[in-house]
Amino acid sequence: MTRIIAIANQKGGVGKTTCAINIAYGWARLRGPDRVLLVDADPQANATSVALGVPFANGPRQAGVGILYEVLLERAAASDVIQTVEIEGNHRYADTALDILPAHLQLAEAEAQLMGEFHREYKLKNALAEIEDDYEVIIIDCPPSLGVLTMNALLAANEVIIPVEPGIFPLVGIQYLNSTIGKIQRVNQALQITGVLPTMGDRTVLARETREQLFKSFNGAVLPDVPRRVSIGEANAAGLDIFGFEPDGDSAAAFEDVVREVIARG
């Protein structure tokens, strides 16, 4: 069965999109091409900016080129919108590729337009059903909210990864998200929490206490930490995953540990 993993947290600024990008790219680098689909369900379209460039995600719409917006409104099939991203190798990783179902700022309009649609929370699930068997894993980058787009992602997914930064407020928010996931599991019984992913890690007491609380709250289902590094943001700005931007850095090593652990939990 294809693994469909939503990367979700209703709180912004926790590194959610960075995790989605680097898990997807890391999976493709470790497992080879034609295995990974990255779905950008966030109207900020940051994952699309990295994969296809800022003009695609934030500039004028390209004539004849579809995005997730058309798929959710049933104006296009997912297979007609998906684009392949060639990923250049380096001395540590071979050339590879992944597919992306891209977003654009226009995706924000879908929230309002879907409100009157029948079974609006199942649009993404129905669209992915037609192509999911083509992939080993589908990674969905969710918006930082619990609106219609995130509900679509969680009902389409069979797994969820929750990125969380150090601090008391993120812990409060994650408990609310956990409650929401529990409610969704009544309808989508296949959905499970694959792991909580500590981001922006450092050696502070706050980071250590946050990790300890996550272990208590999620029965040890905590993924390896991702460190707080300037290079991660620089990679995003350069339109690269961390494995291509700084392959020998500790951030790439941390994300490779995360990817290997997520693969092992499948």
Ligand SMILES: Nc1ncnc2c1ncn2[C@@H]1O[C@H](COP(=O)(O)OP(=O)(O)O)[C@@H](O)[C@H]1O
Second form
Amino acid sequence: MTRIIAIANQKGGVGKTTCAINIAYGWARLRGPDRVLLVDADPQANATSVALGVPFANGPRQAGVGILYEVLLERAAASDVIQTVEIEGNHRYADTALDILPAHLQLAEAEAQLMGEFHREYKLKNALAEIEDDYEVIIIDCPPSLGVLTMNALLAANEVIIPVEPGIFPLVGIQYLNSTIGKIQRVNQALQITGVLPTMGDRTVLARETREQLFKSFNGAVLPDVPRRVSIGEANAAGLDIFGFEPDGDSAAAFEDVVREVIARG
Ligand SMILES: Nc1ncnc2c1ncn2[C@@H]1O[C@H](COP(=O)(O)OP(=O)(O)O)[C@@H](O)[C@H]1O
Ligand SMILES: [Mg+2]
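Would you mind giving the form predicted in complex with the ligand, to go alongside the form predicted alone above?
Full assembly next; the chain just shown is listed first.
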């Protein structure tokens, strides 16, 4: 069965997109090409910016080239809008490739346009049903809200990873997300929490206390930490994953640990 993993947290800036990109690219690098689909379900289209370039994600819409918007409104099939991204190798990682189902700012309009539609929360699930057998894993980057787009992701998914930054407020937000996941599990019994993922970790007391609290609340479901590193932001800005940007750094090693652990939990 294809693993369909939503990267979700209604809070913005916790590292969702960074984790979605690096888990998807890392998976493609470790397991070989043609196994991974990255679905960008955030109108901010940051994952699309990295995979396909800023002009595609933020520039004018290209005629005849679809995005998730058309798929959710049933104007295109997922297979019509998916693009393949070639990923350059280096001395540590071989050349590979992954597929992306892109977003664009226009995706923001889908939320309002789906409002009156029957089964509006199931559009992504239905669209992925036609292509999911082509992949080993589908990673969905969610927007920072619990609106229709995130609901589509959580109903399409069979797993969820929750990135959490250090602090007390993120933990309060997790309780809320947890109760949302609980509600979704009543209609999508397949949905499992694969793990919470401590991001932007540093040596502060707050970061340590956050990890301890996560271990208390989620037991074994805490994934290896991702440290706070300037290079992680720089890689995003350069349009690269951390494995391509700084293959020998501790950030790449940390994300490789995360990817191996997520693969192992399947
Ligand atoms: N581990 C990290 N260390 C340093 N900066 C990070 C890290 N993870 C994310 N960032 C930066 O923090 C900002 C928010 O991250 P992002 O992944 O876009 O979060 P979200 O998708 O949850 O809004 C981005 O500018 C990103 O480059
Ligand atoms: Mg994001």
